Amino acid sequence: MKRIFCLMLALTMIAGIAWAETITIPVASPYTGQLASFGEGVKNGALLKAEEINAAGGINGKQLEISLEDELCDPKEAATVATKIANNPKIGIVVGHLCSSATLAALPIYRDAKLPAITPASTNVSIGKMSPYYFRDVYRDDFQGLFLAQYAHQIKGYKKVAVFYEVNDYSMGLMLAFMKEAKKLGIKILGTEAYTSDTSDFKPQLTKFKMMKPDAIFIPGYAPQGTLIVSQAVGLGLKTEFFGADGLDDDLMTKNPDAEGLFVTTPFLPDKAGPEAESFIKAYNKKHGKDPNWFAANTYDAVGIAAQAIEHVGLDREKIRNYLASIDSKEKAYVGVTGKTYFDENGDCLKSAFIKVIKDGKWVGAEKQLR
């Protein structure tokens, strides 16, 4: 009995040492549900960065563990997940969330807990202004909407556009930014129609658009609904082009033959990435058999930024927030696979946008990009 007790005590001590030598960074995203394909890129990018950090010795000698927190891109679920994360005193920073609605639901919880967070994907304009503890390594929707309007005007030459948006923070913010710039540029907005995430029949609204004869329909939503909208429009004989934003940047769209020619904005293109991204793209390709999407690239960098902050100041939440806020210029920027990341007074960053298009059933960089 004494030997068994000693053995159990030794095992407990070993487990305790192993636990003490681990640093956990939660990564909150949709890993199941309608937008699980987005979460796949997030997961792959986060785990790849953690593997590389651990192979290089970890963070100050401690191994990095990624905790994948599934919140379905649903505000209620995001609030539940955020509460669990915020109440864990061993967590110094969180990477997430993905959808703007989920981030806006989690934001006050992290703010009250003084827990810094960095989102790799939420683009809603108001996020940075609502909390000194929220940062992002992705552009904002006011920039993305302006960029899309300029591309539609300068490169595509559209004169008349209809807008089909989802009722959520991401889609509506993007729609307003696009429409504001489009009107300045002389693009006529023929009409707007709305839908919800559980809509499956879009034909009534599309029938209205068919009568308007737009040059293109702008869909500032997500791929599960976007692919249905495109196919139902084609089925109605609506002869027009389609474009969207980074919410349509998903392989689901490439599987739809009706989506050929659809173009979207994206923060990351492998063929436009700088030299810092070469090893990342190769490693990702070797591991997953395909190029990384922008969710993977931005999350890879977000985890890198979080790990760098912990390396410099430890797990103290306030010190991590102050460290992130100090990355406020090109000279101090975190140099990652998506370029240089540095933050303004609201935790927002300035990042480039690119255009990609579906050609022969694959996403490719558009031949003409805005300069």
Given for the second form:
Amino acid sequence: MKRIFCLMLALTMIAGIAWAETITIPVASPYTGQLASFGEGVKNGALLKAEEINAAGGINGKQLEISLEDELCDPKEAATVATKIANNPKIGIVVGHLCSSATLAALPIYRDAKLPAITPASTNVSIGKMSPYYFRDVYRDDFQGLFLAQYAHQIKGYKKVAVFYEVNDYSMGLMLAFMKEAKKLGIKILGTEAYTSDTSDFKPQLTKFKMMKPDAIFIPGYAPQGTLIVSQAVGLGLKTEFFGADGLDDDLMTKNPDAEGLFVTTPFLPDKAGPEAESFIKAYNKKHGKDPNWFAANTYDAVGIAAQAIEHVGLDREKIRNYLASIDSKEKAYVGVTGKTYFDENGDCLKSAFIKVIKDGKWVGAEKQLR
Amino acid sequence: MESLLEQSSLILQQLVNGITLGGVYALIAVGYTMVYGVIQLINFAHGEIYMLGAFLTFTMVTTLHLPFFVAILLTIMLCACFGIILDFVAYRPLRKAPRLAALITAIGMSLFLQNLALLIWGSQIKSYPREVLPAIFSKAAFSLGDVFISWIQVFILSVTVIAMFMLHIIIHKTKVGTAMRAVSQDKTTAALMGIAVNRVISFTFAIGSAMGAMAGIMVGLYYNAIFPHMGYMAGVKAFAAAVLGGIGSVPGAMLGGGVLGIAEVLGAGYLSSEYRDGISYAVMILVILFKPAGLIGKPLTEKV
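Could I see the form predicted together with the partner chain next, after the form predicted on its own?
What follows is the entire complex, opening with the chain shown before.
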């Protein structure tokens, strides 16, 4: 008994020492579930950045450890995960979440715990305004929707568009932003229809769209449903074009031959990225055998920003928040692989968007980009 | 005039969508209703048999490269066995226990099978690659103006009709069917008349599960989306269909499936796609309010 006790004591001491020498940044995202492939990019980006930081000596001599927190893109799970993170006094900043609905569920928990958070991927407009502790290194949906509407109008020349959205914060916010700008530009919105993430039958709505004869259908949702929608539309003899936003930016879409020609917005495009992204793309390719997607790039930068904050002010939550808030101009910006990141008074940032399109079963940057 | 034509072809297309969906619900609902008729148990794990049906065919076709129709037959047989095992492991030991105990076990089995599928196949949606499916499935069978009916829809409807017809024959024209009806009326008396009650119950599970598996296979093909939680939603809907038609009644399950499928599609098409599931459940609740025993169910009279 005594021996076991001694062993346990020794183990806790070793663990204690190891704990003292590492700094943990939780990265919350779906790693399993329908959107697991988005989470894979998040994970790869976060781990690559941590590896590079540790190879360069860590954060002020301490090793950086990434703890991957799985929340399945489910608001309920996100709240549970957020509570666990917020109650850990050794955490100074969190990176996440991915889905806007998950971020909005976690947001009040981080706010009440005064824990700063930076999301690499949630684009819903209201996030920044709701909490002084939330930051993001990705554009907002009001920008993305406007950008898409302009692209649809100027480059594609669409006159009549139908919108097929999912019932969640990301999709609905994006739809409203798109429609607002589309109406200004004179694009006629023929109709909007909704679906939920647990259905795989989209035919009743698509049948309705078919009678409207739209030039294109806008799908502001996620790829697992997007690929089904496109295929079922073809099955119904619906001849139209499709486009979506960064939620469709996944290899699931390219595997579907019916999705040929579909275009999406994305915050990061390897062949359009600046020189600062070169070594990142090379390192990522070496490790995973493919180009990084935008989830990987944005998370890579988000972890970089979080690490830089800890390096400057330590693990004090309030100080980290104030440090992030002080990155408020181009000159003070964090220069990462997705360009310069600096925050406005809401913690939001200005980032450019790109259009990519499926050509011969592969994502490629669109020839014509909006500048 | 043209808009009238368009409107009518829109309704027609929606009806085709609704009937296909309804056929699938009916096939699953039959499994619920048969088991309920025989042992008064709501087999909540039935939706998972449907999910296993979809996954097994998928695995046989894509990983084991079996010919398509061989895979379907094998799956149906395997799932029928699963049904028997399910009864043997989870329900038979509780036959004499209060009904609530078996119901809880049913929910437990449902969760167990769902998580087993998660472990084996992972949580992402699986789709058949185009080249493994018979080419005919991706083609439209015929089109009347703007109304498209695909071969897979024809396949689903014909399989449903044939399966229902065979089920009718089994229940009404065979010895085992007579035994099933006897057991559903009174287990003890049936046993006294020399009917092997447990064997009849096993047979009921086998038939019900085979039907569920067929539905799973066809839905996997129709929507080309197979995932571990697919059984939950479909199971709940089919259960609603069984209740709507009158639980315990096989024709009721067929009718209930059809009504629910069409109500869901028309609700999504004409009222609001955002409240699609709500509309189909509202239809069920309304029917139950006015006909508590369901559309074809016999009203229950309490024995004194």
